[in-house]
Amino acid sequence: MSRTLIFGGTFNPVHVGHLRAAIEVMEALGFAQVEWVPSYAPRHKSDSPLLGFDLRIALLRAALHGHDCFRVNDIERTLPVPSVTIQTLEAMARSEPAADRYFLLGDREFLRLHQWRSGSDVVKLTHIAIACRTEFDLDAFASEVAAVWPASRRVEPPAGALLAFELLPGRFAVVVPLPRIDVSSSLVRRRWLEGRSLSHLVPQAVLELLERHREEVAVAWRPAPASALQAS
């Protein structure tokens, strides 16, 4: 049974930080495949400047071209909106019930997982891979995990991981270090709107696709007028 890393997000747009994070975690934990799952209609970003789903899918496929171990899964296109992680994982479990999945989260998001809609049930469907910065305080994080997941226990981490926890019987969370790459989708969008270069922030194929869809991108990413923000 192959082990798959699930990388979910809006990817608005995908950038080099996303790619590097996937590679680092895949290599550290020995995954055979990374499954990229873009969010169709994220509830928590309903007011954010979001590119259309089809364009975000196209940008992802352009960025991942040539990486045979990466694949894009557009499953959220067929699911009810707003998009919710638990229903996406349930749908994936129905389609491939025997798959051994790990869901990728940042360390702060992992500590908020129990606050998500049915977040505590997410770990019934998948293990968790937690990406952290190299200057991470392991003992402090372990204490936070114990507070948020009181039934969990610290276990011996696998090779390539810094920490590991058994959250539920047979369900694990493992902490993997990442090199610090201070690139975010919001930074990319800001640079784009300022007319500045995106060279080496996004793959060249992504940049070329953004240029070809310049009008659509400009409309999607243009900030809302101050009067509209005040009215809302």
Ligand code: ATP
Second form
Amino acid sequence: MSRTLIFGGTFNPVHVGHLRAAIEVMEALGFAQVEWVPSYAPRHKSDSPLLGFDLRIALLRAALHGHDCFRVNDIERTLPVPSVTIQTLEAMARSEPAADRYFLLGDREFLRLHQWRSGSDVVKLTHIAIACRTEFDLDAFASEVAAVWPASRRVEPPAGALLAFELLPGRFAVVVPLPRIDVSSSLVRRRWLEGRSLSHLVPQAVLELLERHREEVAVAWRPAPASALQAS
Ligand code: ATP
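Requested next: the structure of the form predicted in complex with this ligand (the form predicted alone having been shown above).
The complete assembly is shown below, putting the previous chain first.
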């Protein structure tokens, strides 16, 4: 059975924080590969300036080039919009029913998962790898998990994990510590709009591709005029 770590995100654009997170979790939990699944039309980011899907995919491929353990999956291109995780996981389960999947989420995102569309059904389709960037109090986090997943129970963590929970019978969430790298796509976009260097915030190949697509990037990332913001 294949065992895959799924890394979903907007990747607008991909940056070094994403890359490091994927490597840390993959190594800690002993995955052979990471499947990067860019969101085609993210519902929760409909008001943020978004590069076209093809360009975000091209940037991802450029960033991941040379890492045989990384694979880009553009499945959301074929699915109804807005893109929702449950729908993507269902499609992945249909195409490869036997795969054992872990979905990578930040600790704060995990604590909001039950509020996502069909959020509690997400864990019927995948285990969760929780990447923790914050200063971490294990017992406090376990209490937060118990509050939002009342039927869960704390279990012995596997090697490489700090904590683990059984959320539903046979469905686990495992907590992996991450070195804190405070880079976000928003920061990268801000620096780009300010005309400042993106060196070491994104891989060099991403930087070069952004430069080659300068006009498309400028149109996509240009801030909405104040009047448009007021009208929305
Ligand atoms: P934006 O700033 O536009 O909101 P982002 O940097 O958070 O974007 P996303 O593509 O929305 O990037 O994130 C995909 C996933 O990567 C999310 O689970 C997010 O928590 C995680 N992530 C983003 N930045 C980092 C980072 N610096 N370190 C670890 N994980 C990160």
